[in-house]
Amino acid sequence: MTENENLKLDNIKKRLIVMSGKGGVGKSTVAVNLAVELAERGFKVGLLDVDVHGPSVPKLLGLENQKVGTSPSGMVKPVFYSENLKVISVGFLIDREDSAVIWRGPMKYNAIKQFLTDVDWENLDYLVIDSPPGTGDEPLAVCQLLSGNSEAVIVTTPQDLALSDVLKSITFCEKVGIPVKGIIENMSGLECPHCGKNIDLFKSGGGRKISEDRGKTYLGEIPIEMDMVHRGDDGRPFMKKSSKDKSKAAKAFSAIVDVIIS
């Protein structure tokens, strides 16, 4: 990255790369709600969706029909979700929801580079980056292009199958020089709507154990709540909910953000 391109990122104080070693762990939902909660607290936040082949962020925010603009200086203008939250996604660049993006590694690298350096993010307190699962082209491109003030937040579910892939994500971060801010255990239990007891659908405690074993911060666990699922499908982020203080999952998100900003 050239000095000029680095200067364009100097206005971003902190960069949080939300990663998972395995798909299906709710990483995009976590990334979106972390960004929304940070924005709700008054921080200036950018949300960058670099999942080239399966961008979920526009739908989760109810922005499917939005398109990016161009500033007078020729830079890309992000889509505004709220006064404090700006968003960029490949999803804003494709015409139809069922369009397939068929790009090889170099094209993905160049697209992500443009998202980071040619977007008019202005001054941000946080840039939250939703990276696709695994340790392939997209997360590697992000980590190579970003330098300084960048940390990874790794999302897992409790079962052994997911945890084995989390170890790969931790090793990946260590090799590319990105500190791990912490680990989040998502889908951590379900409260029975009839008796109120907790049901460990995917076991429990795996995220905490792997954090302790590898000496990483355990950010917390987020339980399964059907309202989170419905609101995601409807494009209404969970952490925008007016009664979120009554929800265990919302309290978990809030506590995780407390640790992130501390």
The other form holds:
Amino acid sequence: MTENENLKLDNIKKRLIVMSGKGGVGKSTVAVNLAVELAERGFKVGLLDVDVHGPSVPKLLGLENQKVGTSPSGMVKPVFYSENLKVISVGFLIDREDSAVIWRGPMKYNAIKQFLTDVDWENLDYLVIDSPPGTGDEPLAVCQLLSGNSEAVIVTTPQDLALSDVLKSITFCEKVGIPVKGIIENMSGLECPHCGKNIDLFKSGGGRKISEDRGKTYLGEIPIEMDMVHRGDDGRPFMKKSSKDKSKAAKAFSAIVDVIIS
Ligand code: ADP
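Same protein, different state: after the form predicted alone, show the form predicted together with adenosine-5'-diphosphate.
What follows is the entire complex, opening with the chain shown before.
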């Protein structure tokens, strides 16, 4: 892998790389809903799922059976979720849900490079990239390939076990020269469905503290919402217009997006 092999992607104004130190903290959920919300606000958005071994984006958007097309110029055509949101995922390239992609580092690098250069993204305001957890081949490839106008959004849950890995993500971004846009604390508190009281299931406040300690922007917190699991499984993002009015998480997330685009 050549270091500093940066691609110039002039037709993509801003790139947001969504990262996490650990799996299961809601990184893909955040990436998908960030892309959906930006598209709903009128931006032209691309969503690139580079989680080669566990692509969740097709399921989270209800696009499981979609396949990518080819444009007359031979470029790969992304799948359209809506007029403003185009999507590419390794999930669109594999035939069966239980297929496993077994690729070594250089193959992943080349695949990600193709996703960035051989896809007909056209003009985008934002490319949101859902990167696998940790600091392995895929985030490294994304960060090395994208030059300028790229920022990382780091997702964590509040407990110490997750936070220690956030520090690694911050150090990783500093080493590869990607500025950290900010940190989101997901699964921050749960409103008891019976008495309405807040329960800090995974503690709370850790995301804000780590942001302050490391001099990064704290983007805000998203509560646990039981409905969110069903929405994820059913491919109905919580930031979709039809669903976002009722949800506390959606209101919290909307405020986070205000900060991201400010
Ligand atoms: P990751 O990409 O970090 O592995 P996912 O986005 O796949 O995590 O989320 C893991 C699970 O947690 C999914 O079932 C998702 O629906 C659920 N989830 C994510 N955020 C929340 C939340 N705030 N409240 C409830 N469930 C959530």
